[in-house]
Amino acid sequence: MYAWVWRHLPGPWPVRLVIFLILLAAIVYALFIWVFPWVEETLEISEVTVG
């Protein structure tokens, strides 16, 4: 998967670091903002009970 992204970024190799680099740390904003939190609220994981 990353050879095949890395093939399809445009420039030579220290353009592509940048490139996908910033798209890496796009991912990753992305599932804190939105996933994770999504993820959070429909599984109930903070609403845990011991008996």
The other form holds:
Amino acid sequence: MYAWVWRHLPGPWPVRLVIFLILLAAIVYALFIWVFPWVEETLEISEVTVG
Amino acid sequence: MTMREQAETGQPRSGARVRGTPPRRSVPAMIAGGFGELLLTAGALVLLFVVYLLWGTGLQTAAAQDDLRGQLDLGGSASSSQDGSSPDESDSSSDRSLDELALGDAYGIIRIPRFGDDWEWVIVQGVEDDDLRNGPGHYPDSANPGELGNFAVAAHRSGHGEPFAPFPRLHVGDIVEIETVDGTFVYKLDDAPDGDSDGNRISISDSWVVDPVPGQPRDAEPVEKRITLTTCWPRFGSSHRMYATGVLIEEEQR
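Structure of the form predicted in complex with its partner chain (previous: the form predicted alone):
Entire complex below, previous chain first.
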């Protein structure tokens, strides 16, 4: 999977590395902003109210 | 025969790397490799989620607290008596300004010296997820501070800034100070976990703790001015709740 991505990135390896890290950062950002809040709400793991 | 020679002769042995082409692997090896990568990715995702819960949520909460603090006007002059309607009780005009708050608005300040002298949070109006992610929340149907009845506040104890992280350390006799546009209200706890990490554990549906008169029917006429705090139990879960409650001992109206 990662090797496949690496092979399909353009440019010499330093360029690939930068693109790869940017991709990774974008994915982590999306996880933190959208995915994890949704998971937290769905799993109901931080409820603090009664009733 | 070296690998270079193999490549040059165009007869690579299986697994040998030929320039420009991916290494050839057997199908089971590819499946196993892909499965391994999936497992590693899943592990990294779980770790990231924990990082999000313990640290990421706190960043958002800290920013929200800054905003809320800016909303609060505890100078006491500007926010009260916007409308000229005559107050039918001594403090109803200032109560109205608290009651006019929308969900998510800054409500007041909570201080609990037991948690440290600099422990201070801006309370928001409302106890929905969207409110509580910004700070401790006031149950909107519960009384305002200083009123007869039960002023109820919920807050996280893991993630989202974890305002109530040291909750089990609350003891009977501890002070909870609330400051709103109405004034400053000092409550003294008469029921608390008392240092027991399982103390005052209640079920999720035990909403009686935030009733006007805890333990009495919801329409019972309150004679005390109470405060009730709720949070989750266990700390990193939500199977139960935990509470502490107290009574007003001192108030300073604005």
